[in-house]
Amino acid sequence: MAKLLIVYWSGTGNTEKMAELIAKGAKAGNADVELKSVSLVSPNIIDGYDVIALGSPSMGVEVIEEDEMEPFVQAIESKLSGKKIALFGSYGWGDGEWMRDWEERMKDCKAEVVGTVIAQDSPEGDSEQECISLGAKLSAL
């Protein structure tokens, strides 16, 4: 059974109600699951999980949260080592450059990129059972 920690930035409650879609699916799956929001945890959390799911929606200039996602990701980069990652976030503009760049930098971590879900607004349709299909993939990790 995987040990699942997700941690989520959440502006407008999409890539918290993601978060909420990929535990659901998680727990389907009977893994231990841990929700967060970045605001509430330590980096140091992550060094009791084997598999780690990240969110953030689309920022500015198709960036991460700059306030409290992005110094989150800066102090785990040096753990990310061999670490099961999955990411997701939601978008209002663009085309998802924000994603493809975040995986890109945990792939430079030396992290495992397992899975990424990206949903233009709120997550309805194919991208909410995308998020649950995440979920249950990461339970099986």
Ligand SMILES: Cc1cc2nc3c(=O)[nH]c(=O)nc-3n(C[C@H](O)[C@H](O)[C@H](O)COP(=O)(O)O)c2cc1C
Contents of the next structure:
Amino acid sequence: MAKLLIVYWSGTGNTEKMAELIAKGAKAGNADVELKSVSLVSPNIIDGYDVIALGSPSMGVEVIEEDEMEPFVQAIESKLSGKKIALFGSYGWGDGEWMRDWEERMKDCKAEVVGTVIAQDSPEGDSEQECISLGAKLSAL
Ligand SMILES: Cc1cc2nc3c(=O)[nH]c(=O)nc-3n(C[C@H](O)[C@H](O)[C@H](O)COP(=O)(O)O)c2cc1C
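What would the structure be for the form predicted in complex with the ligand, given that what you showed me was the form predicted alone?
Following is the full complex, with the preceding chain placed first.
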């Protein structure tokens, strides 16, 4: 059974909803899913997982959230080589630049980025389905 860790930050609930949809898709594929707000975990949590989904909305000026998610990501960067990573997050008005930059950053750490999903505001319609499909994909890794 695939073991999946999902860690996210969400201020107004949109990225949290995406995390829940990814978990739903993964559970439907019989994955063992751990879903955690970044504020509740230490970076060491990733040690037990080879498949990890990380979520953050676009904050600041096209960056991941800076007070909790950024320190978490910095702390795990040295341990990402060979891990399968999915990235997701909500945005408001940009063109997804924060997600492109985040994906490049994870690839520079030699992580295998297996999927990304972005949703404008709350995940609905196509982006809702994309979250569920990403979860299904992760459950099959
Ligand atoms: C301080 C702040 C900075 C933001 N910066 C951006 C940005 O640079 N680009 C963008 O597209 N959206 C930006 N947004 C909009 C959020 O990404 C958007 O509201 C998102 O849905 C929030 O997700 P959440 O509900 O998971 O917190 C910003 C929002 C806040 C509060």
